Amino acid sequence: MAGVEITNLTKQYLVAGEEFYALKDVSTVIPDGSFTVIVGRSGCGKTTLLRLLGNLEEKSAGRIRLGDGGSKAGGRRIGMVFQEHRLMPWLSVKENMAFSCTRQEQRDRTERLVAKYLRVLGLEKFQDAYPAQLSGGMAQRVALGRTLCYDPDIILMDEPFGALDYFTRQRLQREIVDLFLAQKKTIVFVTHDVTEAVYLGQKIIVMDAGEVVRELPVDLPYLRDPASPEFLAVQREILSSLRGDQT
């Protein structure tokens, strides 16, 4: 079953009186319970596509259809993790994580969810800390925990590790794979890092100039070795597509 079906999706802007297409006739299917990565250069339209999936912008044309046949407004729950953690500085770690579950009658369930993800994300010792007291990696863990406490069907991630150092980024990549394998939620992850795309994705959508130029399945078992010949072969295919090499 399709988690998301995208058909002829277009996003058009007027810039100084001229038409500019951030997306043009994008069509693809994101399988339910899959880890899909959208990769491409800066400005290729990948973040615009994610924002349209998250209902943060209005499309100019085309259709986004969820697996149940519904629309975003009345269909599945969608959570989003941004490149910046966007935590409320006046709330503690546990309060930030509980923020998406504000209904009074859900208090017991919220407390259980927050306790669960504090443990899963290694944040139990920092539950009473405030964002200014956290490292960048911990702050992104809290942002991810806030999204997971919302219990979405689909998680959209917009370069969430892009501002982190190499070692923290590697650790969080492993953690998001572990979470995916444990929960099998539909994840759509945007990055410009080809190595990250191959490490994470079961399916990779390569974008350039607002269009999908290639889709590649990645049939490598988790956890993946970036030095393996199979990993490097997929990496070369993506780079070849971005360069426009003919095969």
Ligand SMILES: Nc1ncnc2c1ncn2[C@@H]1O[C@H](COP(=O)(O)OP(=O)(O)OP(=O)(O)O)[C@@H](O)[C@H]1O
Second form
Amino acid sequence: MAGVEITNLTKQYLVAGEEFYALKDVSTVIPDGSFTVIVGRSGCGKTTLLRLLGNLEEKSAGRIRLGDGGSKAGGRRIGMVFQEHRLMPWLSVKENMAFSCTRQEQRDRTERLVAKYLRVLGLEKFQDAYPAQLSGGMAQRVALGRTLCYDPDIILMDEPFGALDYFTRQRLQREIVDLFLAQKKTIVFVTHDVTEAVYLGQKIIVMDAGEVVRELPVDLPYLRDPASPEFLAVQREILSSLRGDQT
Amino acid sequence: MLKMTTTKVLRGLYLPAVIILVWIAGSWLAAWNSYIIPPPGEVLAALTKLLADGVLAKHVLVSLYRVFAGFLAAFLLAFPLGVAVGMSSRCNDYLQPTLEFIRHVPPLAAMPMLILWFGIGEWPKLLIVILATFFPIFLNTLHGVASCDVKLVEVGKSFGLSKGETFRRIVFPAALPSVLVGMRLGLGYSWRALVGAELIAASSGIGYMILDAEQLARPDVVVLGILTIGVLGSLIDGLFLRLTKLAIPWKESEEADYGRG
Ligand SMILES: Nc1ncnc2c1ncn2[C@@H]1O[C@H](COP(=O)(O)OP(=O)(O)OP(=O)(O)O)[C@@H](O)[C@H]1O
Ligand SMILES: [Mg+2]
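Given the form predicted on its own above, I would also like to look at the protein as it appears in the form predicted in complex with this ligand.
Full assembly next; the chain just shown is listed first.
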């Protein structure tokens, strides 16, 4: 099976001397080349799951199998876009985007990628600006570009548009869909916004209190119309599975 | 922008101008004993004479040499130590109380001991400068390294950076502004401590020049020495500030950003 297989994944923290399950027996599959969205209310363990996938946190139990990625040999590259842009304040936009380049022999390749994504993300005019000179939306776009220039097989995004205003957010959502259609990378996108989830996801994983409560495929073609009856139906279904679990 | 800085510079010149005018007028009207406050003319005459025979240049160069040699040595000690302690909290636990104790002792208080150990040669002066400069550089480096945002370090981790790369590409640049602040403070402290040390025991240097002038009853040279110290200190600081701005250009845009909000 190609894709990321997650089996009985558990993460517990010791909070005030008591065991607390941030993730409890999570099992699911993230298909290769798919746009998967993880949705759930605040504190349900979305970030924890993503950080485990990105190898930024140690799991307590369970298994994550990244798969072989089809033809590619060796490990698969995982890129992360954080909730905050986390750009290096001392690097220009261009330098930030090339940040993942650590070796001399990658330089040409990275430079080509940087040029490409500066263009794609509409950042060419700002390539020499410092992060402090950017608006929030632009900074988030640079952060996305930085991860894209790493050329990962899997892109993890943790509410990357959470702090943005309605209009910027909408524009970036559309850009992400365009990128996904053009690149066919595996994307795992975390959000607490149900509309955003339905707008973006081919597969939606609904979480509540550290557990997966629902998985549903969304077959609607891109770009989706949030006012269409099909869209609203999916949205209702997600909301009902969340409400049903509330005690 | 340019106009604003010019007005600012002008504002700073009013007070010195007033002081010099009062000095000139008071001396001319003989408002005070010219031995207690020598008239500007005498100080100017001393300046031309000491410039011409190279005495002033000699003392200044000796002092500058001591400041820079001591500063360099202190930096080579304080920077690596600051990094090491900043990166490891255990290291900090071991060293903190000792360093805290030494920090509160003014370098000049150690002068008698240093003379006892090393005589009145170059060593006590260099050590005074090192003592004065070490702590600002060490503490600011430590602070800069320790307060590096873990979220940025995590970005490095997500891109698979090694420990060395993480330091070079994230921790160091993040700490750099703080390190530079420490160096600037250290430079200021070293200058003051050195002149103090030269007043106690030396046979050359700007501090010695002042002491010597006092013993020869030459208040004009004393005043000249004081003015030289102040001017040189400001020049060094200004130069260092210039270099700082070149080294951390992104800080300026951050300030501009704060100004905007
Ligand atoms: N380092 C930690 N120590 C203790 N508890 C933690 C830690 N990290 C997360 N948790 C707990 O795990 C739970 C899940 O946290 P997580 O950050 O994954 O939530 P989330 O779904 O991303 O929420 P949000 O939408 O607000 O970002 C929370 O209840 C949180 O308090
Ligand atoms: Mg989160």
